[in-house]
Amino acid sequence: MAEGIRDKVVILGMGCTKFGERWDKSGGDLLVDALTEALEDAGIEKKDLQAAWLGVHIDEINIGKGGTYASNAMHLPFIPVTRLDNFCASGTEAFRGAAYGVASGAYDIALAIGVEKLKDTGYGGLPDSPAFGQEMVMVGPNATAPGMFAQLATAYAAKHKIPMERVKEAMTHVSWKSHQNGAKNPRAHLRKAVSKEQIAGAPMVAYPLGLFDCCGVSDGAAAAVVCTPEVFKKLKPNEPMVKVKALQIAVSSGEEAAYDRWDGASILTTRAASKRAYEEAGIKDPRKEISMMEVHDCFSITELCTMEDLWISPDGGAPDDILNGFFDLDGQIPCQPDGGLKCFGHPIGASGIRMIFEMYNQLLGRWPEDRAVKNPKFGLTHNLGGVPNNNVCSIAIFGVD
């Protein structure tokens, strides 16, 4: 029986761009830069590089379509570079290809690389694309984000027969949390912490979504270098190792979209993957055992339902959780020590492995006082991409040993 990749795959080294309106760089420059500082922090050079995978979304105003871009940008040599793109989980797919790829025992050291460039278009949101195809097109030409994941805050709000007021200053809280961490971490694009009154205050974009309750885009790569444990014991003897403890994904089956088995106050993809995750990781209880989590918070009701989607928070109890500071940086659980996609912005090739970076440095001891989890044991990232009634789900677990 499949067991997965559990222990396989160690980080050996990561790089992370400062993400924002990068008008000084072009998505090559991103690329190279980000490479730079993960081969810096492995200790190697470029010509030890065995395979890349690379995770981009938005191709058509960014860095054009198969790896080509992005092997001449970064003078790789001549090794292979494949290109994935499964919404915001692309990042996370790139990590995966390198992992699988180092697990298998195709490869000894390998390279996962995100990148986007979205800032140039000078549009305030995700450019207008066909993702979903030329029917999706015609079958929901309306749609918008903030419109379809506002919907997740009101079946919520109606499934648990919780108030709206409250579950708005539970929403509140958790991105007044993100912009605190956020304005610490010299390599976000938000650096400004709000308060509470400015964030529910601020004007509506899709009820009860306002403005602060929404994720912007922004330009930004990040890359990790992965291998054996047994090259990363040559190479660094003696050193901490951060292992790969999960990798999963779960895709929309249509169930959501067309049948009754969906609430529309959660995401099936999310419970499924997290399921198989702890699986895979050996943890048995994730609300003791997990240490710290960035998740996908492109909106702030995204980020609750989260909580109880990993099985983290009862359901119905996301909201207690979240005002009663269980999440904040000195919590039980810190989520988005790091500011988050809020603070982050949302280049979408690069989120997964830029939420990789900070769970590496933080389980490395390597932040500031200021902004460390205290004694970290395991570290979860979540991506979700899409739509709440069709998406793409990724979780990665990892541990220091």
Contents of the next structure:
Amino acid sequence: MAEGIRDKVVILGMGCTKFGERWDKSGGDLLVDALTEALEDAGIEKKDLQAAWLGVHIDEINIGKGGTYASNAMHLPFIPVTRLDNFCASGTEAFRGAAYGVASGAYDIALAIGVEKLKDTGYGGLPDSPAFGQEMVMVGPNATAPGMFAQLATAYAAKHKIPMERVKEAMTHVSWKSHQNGAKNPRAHLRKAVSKEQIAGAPMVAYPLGLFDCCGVSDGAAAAVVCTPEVFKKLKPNEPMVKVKALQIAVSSGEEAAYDRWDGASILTTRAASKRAYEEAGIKDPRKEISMMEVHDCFSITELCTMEDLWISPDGGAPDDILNGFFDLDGQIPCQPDGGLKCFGHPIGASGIRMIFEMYNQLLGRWPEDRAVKNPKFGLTHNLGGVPNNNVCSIAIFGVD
Amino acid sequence: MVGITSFGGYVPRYRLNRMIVFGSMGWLNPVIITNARGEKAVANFDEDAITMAVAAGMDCLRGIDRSGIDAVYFASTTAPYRERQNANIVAGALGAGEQIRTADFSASLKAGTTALLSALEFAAANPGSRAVVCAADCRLGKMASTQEMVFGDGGGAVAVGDDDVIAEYKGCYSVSYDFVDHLRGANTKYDRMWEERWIRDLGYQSFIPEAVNGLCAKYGLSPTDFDKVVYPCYYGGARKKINTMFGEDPSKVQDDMLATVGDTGTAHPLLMLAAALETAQPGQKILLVSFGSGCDAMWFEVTEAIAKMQDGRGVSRWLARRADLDNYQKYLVWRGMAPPELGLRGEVDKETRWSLVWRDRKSILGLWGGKCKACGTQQWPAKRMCVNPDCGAIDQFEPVYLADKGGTIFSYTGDMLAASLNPPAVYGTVSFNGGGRTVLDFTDCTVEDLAVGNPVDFSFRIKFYDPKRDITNYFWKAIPAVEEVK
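Form predicted on its own already given; the form predicted in complex with the partner chain follows:
All chains and molecules follow, beginning with the one already shown.
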């Protein structure tokens, strides 16, 4: 068994733009903002970066392919820039690239940065693109992301024999909670608390997902500078270190889409990646040991199922936990303390690093009291890209010492 | 003995009450009130002549081994392709093999019966062979035209051969004239017609008797000898007059379905024939006559084997499965007569890669999956490696035609965000009976019609249309299982 990444890499500094309708900025402008904040936080200069990993999903309509646009925009000093696309896990993949680059000994300091400029697409929701290849164009349904994720809800209710009203009630709580948290966050896109009545009564986007069950489309960028603990100690002696405890990715094998074993109500990649991540981080009982989470709440039903897929709620038990306030900001495991995708929106390439940004600052105790998680030990981030029956999941776990 | 071995029909789910058309368009042409009775069948937005021909063919071929099909003929005046054989798309969807004869019959409303004659002659010339004829039309009249009132959409299909014959083919008589009652040029979308009384009097009222009398003279029969008479003619007065040829019993004359379906063009004689065969009795003589640029008159005699095929196939269950198309504007949008705003998603350029379509033709056209010879797992699509994680065998598939297997709903949704001509776009995951699953578009239903575990059938539909290159792409969708009508 390989050793894994635990404690080999630490975060030296991070940056994150305000997410939202950034009509004022291009993808390159947002990259510069995120980089500037991250370098300042890291206390280094651009010339100290030795390599960069860039997460972008929908390349053609924002910053193009390859690494050149990003490198040009930030005027990076002829270092390697590797562009990554792994659906919604792209940001975390970029972080993993940088972390592995440092852990391998190839680099002392590396940059992970993600960006997406969705508001320039003109779409409400994600733009239509042949994300699964031309073969799927010929046979796949005329589907959108909400429609594909909505099927989790119909299958979940059927599998657990829970009335759809109860599932919908829990989904409503998920979105309500994120809006409560997001309202306190100056970097969030949506900053209004909304009532449960408003959420439950909103127009249907894809049955049973209403408007407030869906996260928004947004622009944003986020960056992380990583290094080894040794380099960190040299640069920031006596400061607490946010260490990488686990980085795991799982990608669908194809069985969910075509083989009869999958229940349609869970995400197999999340189950696989989280199991490996807990092992890598040395976590035995996540329900007791995880202090807080940022999960991929692209839709409220996704967050609901994720609570079970991360082995935190028992199967069929997520609605109870959710409605009991287990994941509220003052609950046992605050989930989406920053407001989540629900309030930040989802600039795909940036989201994973935005989540890490939240965990990093929470672990360092930098947030004001009204939105700070008390004495966090382990923070987990989770991204789910693709669709429930064919996807990529990334899990990252961080700790501070 | 060569003859009909099976039959099938298809009527699309949506019906437009003709008074709705009159209510919307009567201001422009009040005379359309004369045809404003009953309802007409309207193809769904994802249906056309090919899909309806396939639906009728699937109905006809229920329980019949596809590997025994030697020819597939397609008849329509509204075929989507002028170059690319439409019959091959139909044949592929029906699960027929590839070493077969195919042909398109077109340009005349009697193309359906002409295709049937050709199939019978094919069967007679090739003992032991089987042929399938599928006819469908989706004709358009301009807004507020007689054609708009009269035309309906639908399909009919007939299988022929010399084994298990349910209605023996006894003979035919054809007349062919360049009689231009209707016409549509190569670049025209809408039907154009000449003066109606002329069509009625010189057309129907003279050619149909000419063909019937010609047949009778040829075989020493009298028109009154027939027990069931099937012919299209949407002029009530002319129909009454022609009916007198066949004797006193009006029940002999097959209902023309004008009040329930409308005139379905090339398909109409075959659709009416399918309805007639649903209740035909052994020993009965059936007369089938088409109309359009002349007539084909055909004589069949029903055999004892008919009972085997009176199992729900035909027209009744399609007629029973109906839903109101409650507004005229929807009809206009579905038929491409009014351009709706579908948002950016409706403008996505989907280009067809023909080499890919060729490679995947079996799984796209016929929904062919595979059964793994190593572990027995049925799956779709069958690529190279078995999907069973405990197996993973490579290139070990036995092909399985899944289009007629049906399935059950595993999950579903109704999506208001997706571009659709009938929002919300309904789709979901379907488990194939016998194993395997995939995500499919649903059609002919609303979200409220669905529940996890409900049975579905598969229906060949337009997957997407590429207006830039004038390409219609087809694939299978799920529809709520069509109930049997006995």
